[in-house]
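Encoded as structure tokens, the following chain is the form predicted alone, with no partner shown.
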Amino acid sequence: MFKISNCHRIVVKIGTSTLTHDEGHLNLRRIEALVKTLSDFKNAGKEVVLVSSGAVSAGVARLGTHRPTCTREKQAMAAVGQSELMKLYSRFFADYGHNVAQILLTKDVIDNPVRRAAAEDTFNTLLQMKCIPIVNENDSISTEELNFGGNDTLSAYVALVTHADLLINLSDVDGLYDKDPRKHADARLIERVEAIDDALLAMAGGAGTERGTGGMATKLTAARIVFEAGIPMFILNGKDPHILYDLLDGKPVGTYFAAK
């Protein structure tokens, strides 16, 4: 039986939809629970690593402009808006006691093996000087040929590069159901899966909302990956950060993906 108790180090992803108001600009109070939970994690003698979209949307919205419509645009808007998001941490976490660091990754950083290693070394210093690293993709940067598809894919790379023993995928909906819950009032949660088969995969649709760009294909996708590695993931729906707590707390919430 799965207990997250004997879980030391755990890497949180949390999606573009699940950061901001549906106006696009960035949820603080969401925000500022997360941290606090997150914070209790630590308090805990957990090390977290927590895998951060909302760089773009927080960029539209300091800009005061339009959502990206090309490459060039959405490189721009990330780089202004990932200082606009690693403020924000670094007030909320530092008002609990804890300090961050930032982490950018690209594809190549992953398939190159000399690189991962320097960056599986960055990852391990920052978590024995108990820092906890604020990971999101180089989108400034990044082109077709070296991004992750989004931080779904993302947070499954940085669970196997920290060799984290859980990987929690904060979403905008409950967990993996049998259909999509948005249009069928009779979707039924899945909440323990032991296998990621072709059945499976036939569930998941393409982007879950406009803000964001993965769905729960991509997740699955994630699952897959962590899966082969021996890592538990779940899925948990990030509306009310909290929810970390039930999970904590040994409740069944969301879906959990055995591992091998």
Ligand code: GLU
Second form
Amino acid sequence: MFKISNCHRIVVKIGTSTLTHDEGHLNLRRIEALVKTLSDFKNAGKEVVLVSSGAVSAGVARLGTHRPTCTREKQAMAAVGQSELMKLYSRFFADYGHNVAQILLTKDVIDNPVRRAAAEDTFNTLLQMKCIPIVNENDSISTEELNFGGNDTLSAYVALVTHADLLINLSDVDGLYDKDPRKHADARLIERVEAIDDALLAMAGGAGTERGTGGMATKLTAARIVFEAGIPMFILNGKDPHILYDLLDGKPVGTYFAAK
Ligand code: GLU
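Now show me the form predicted in complex with this ligand, since the one above was the form predicted alone.
Time for the whole complex; same chain goes first.
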């Protein structure tokens, strides 16, 4: 029987829409709550890896400019926003006595066994040093061929590379629904998923309709990657990061994806 209290190494992914206000500025209250909760997980003896989006949005907000209209602009804005993000995380985690470390990945690192092993060593060393690795895609140098197709997928690979016991995806929805909750008032939250089959993927809107059931398609792709590797996953609503305590206490929250 799965118990989160038995999970030692946990990867937590948080997305841009959860980290930022509607106009794109970083949601400091939420980030602070997330940092406090993850710090407490560390204090309780868990190892935490954070996969954080938000670089592009933070860059746009910092520069006071428009959303990027081409790859070159996106790369530049991510470079500005990534350091902004890390500055905040570093400061907030330091308040609770924890050190952070930045790791930026591209897909070729995962695909190349030598580079993947190097990344694995770095994660392990950082975790031994009690650091909290904070991971994002290396958007500033990433091109079509190199990218993961979003941080949901990135977080699944990070779970694999770190040999995590659990992946938690903090989203802007409560979990996986049997239909789009934004369109159907009677949509029902699915508490437990045993297998990610084609029927489930179709229910989530298919891979082509990203926001079909609250951006579920890429989350299910992530769930499928970790399922094969024997790593369970949760989708939880990250609007109040204290929900992680409910999870730790064994309360029924979000959607649980069992592992193979
Ligand atoms: N890496 C992107 C960023 O930091 C986000 C990608 C995603 O959210 O899927 O802005």
